[in-house]
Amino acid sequence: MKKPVRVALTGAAGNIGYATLFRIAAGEMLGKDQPVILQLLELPVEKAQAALRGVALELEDCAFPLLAGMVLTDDPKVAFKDASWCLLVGSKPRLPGMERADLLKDNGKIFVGQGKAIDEVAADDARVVVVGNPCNTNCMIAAQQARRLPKSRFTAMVRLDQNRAVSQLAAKAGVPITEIADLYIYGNHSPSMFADFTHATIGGKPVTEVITDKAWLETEFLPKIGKRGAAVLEARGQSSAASAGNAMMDHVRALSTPGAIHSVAVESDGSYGFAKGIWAGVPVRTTEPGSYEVITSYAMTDFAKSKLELTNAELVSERETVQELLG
């Protein structure tokens, strides 16, 4: 039995946790031979730890052979202690009439708490995920306040986007899932997003030779992504969690599989005329578990920069949002 890897997960007993914790639990994120450690951090009121303590009775009661321990928390330091991976989940939601910039703020606050945690009590080889949104801008701040790991190891999640993206041209090509590939996500986790389906193909042919309807691909599939998730909370009352939880897995996954090419928001170095220093997605290829280097090679149309201007600018607007917070 290989030794147990310690999990940490903020938010824990909410939608996307609870969407996860079981099939992490049972291996479906690390590997059906990786014992886990789940350290689990919720707010400090009592109705937050009633529902974690609610939770872990759930957990043992699934009697996991890889769940090697629990560790149940209202403290950023127990919480992240000797964790490989650090699965920041919880954030504060945007409330009717809140401006985003004081989310941004708000959220930001949050995120320099728990990086800093992050920086002085996870393990050595500690990767960070940032979910919880805005998740580039939560990350960017996370990864200012490391000192001792370096920021190639904080990583905000893009893949929801890639997911969706890769169904709904699975759905309007009429073939499997599977039938598609290159599809990667460009810039912010929000609807200013680009799915880059200009060098995407299905069943081994470019998109555009498969789907020729250009004005669906341009006016239709892009915003159909970008507001995805407004679109499930208007339909269930409540914001995307069995998906956006799967997708972190599949961040993971991906992260933890020599040779994957997947998207990932990662601090920019410039490539494809993102500012530098902001987090944007962006294709990246594994290179060993929990390293990447970023795929640079992709040539952009004329259609594809307007996009990525796009949300390159509301990157820098929301660091700029967040500039006290960044030290």
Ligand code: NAX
Given for the second form:
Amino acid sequence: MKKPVRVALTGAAGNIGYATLFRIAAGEMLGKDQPVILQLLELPVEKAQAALRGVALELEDCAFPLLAGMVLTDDPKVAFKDASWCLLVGSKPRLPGMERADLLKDNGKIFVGQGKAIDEVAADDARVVVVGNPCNTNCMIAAQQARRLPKSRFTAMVRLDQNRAVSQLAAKAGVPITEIADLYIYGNHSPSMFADFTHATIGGKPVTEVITDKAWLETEFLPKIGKRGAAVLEARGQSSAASAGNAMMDHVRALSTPGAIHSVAVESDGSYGFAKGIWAGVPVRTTEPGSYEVITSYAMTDFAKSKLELTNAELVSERETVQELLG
Ligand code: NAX
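Could the form predicted in complex with the ligand be given as well, to go with the form predicted on its own?
Then the entire complex follows, led off by the chain already shown.
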């Protein structure tokens, strides 16, 4: 039996936590032969802690052979202690009447504290995945706290956008999901992101040869992916949870699989015109488990460049809003 891997998850009593923890404990994220210890963080209020205890009771009741232990806590330093994967899901939802800038600053503060705690106590091989929104900027904030861990260990999730885009292209072309390849997400996890259909393929052919309706690709497909979260929220009355948790597990699995090429928001080195130092979605190739290199070789059309500029401008503006948290 392998040594258990410690997986920390914040916001563990929330919707994404509930949609994900049972799958992680069943071995769907790190492998069917990999025991895990779940280290679950929730807010220090009784309602959240009680809900967390309830989730833990249910996890126990599943008798998962791979679940080697659980830690329930309201202390980030306990949650992240020796964790190899730190999944940062918990954050405040945007409330009616709340300005986006206030949400950025409020949630940003959470990620200052959690980034610091991770850097102090997580395992030497710790990898951080930020899901809590606005996830790119929250990830940048957490990474600024890193002294011991390299900033490249901090990634934000744009995988849900990739999965949404793959699914929509397959539906439009009337082909199985497996026929879609090389579809990557650039920029922010927000309606401004760019799902690059210009380099993607369907059954080995360029998307633009199979779906010849350029207007659909540019003016229907892209907004549909960008606003998919809002569509789910409107239909369900709650934001995407199972699909977000599923994407988080895809993100971790792809980062654990050498050779995998996938969309991840990482610190920009200036590639694709993104401002240096922001966290922007780009295609990466996993080199060894937990490490990656950015694929910089895609040449962009003028249309694609105009989209990249827009999403870059939004990320730069988010960085300006949270400047005081980056010191
Ligand atoms: P929920 O509101 O159901 O759960 C969030 C949980 O986090 C709550 O239980 C809350 O008590 C806890 N929490 C809040 N602040 C915390 C803190 N400082 N430390 C520990 N726990 C804390 O939200 P859920 O549906 O689970 O979504 C969580 C986050 O994911 C939200 O920020 C949401 O916007 C974001 N999403 C990100 C997506 C992405 O693709 N990157 C897609 C789905 C989702 O919208």
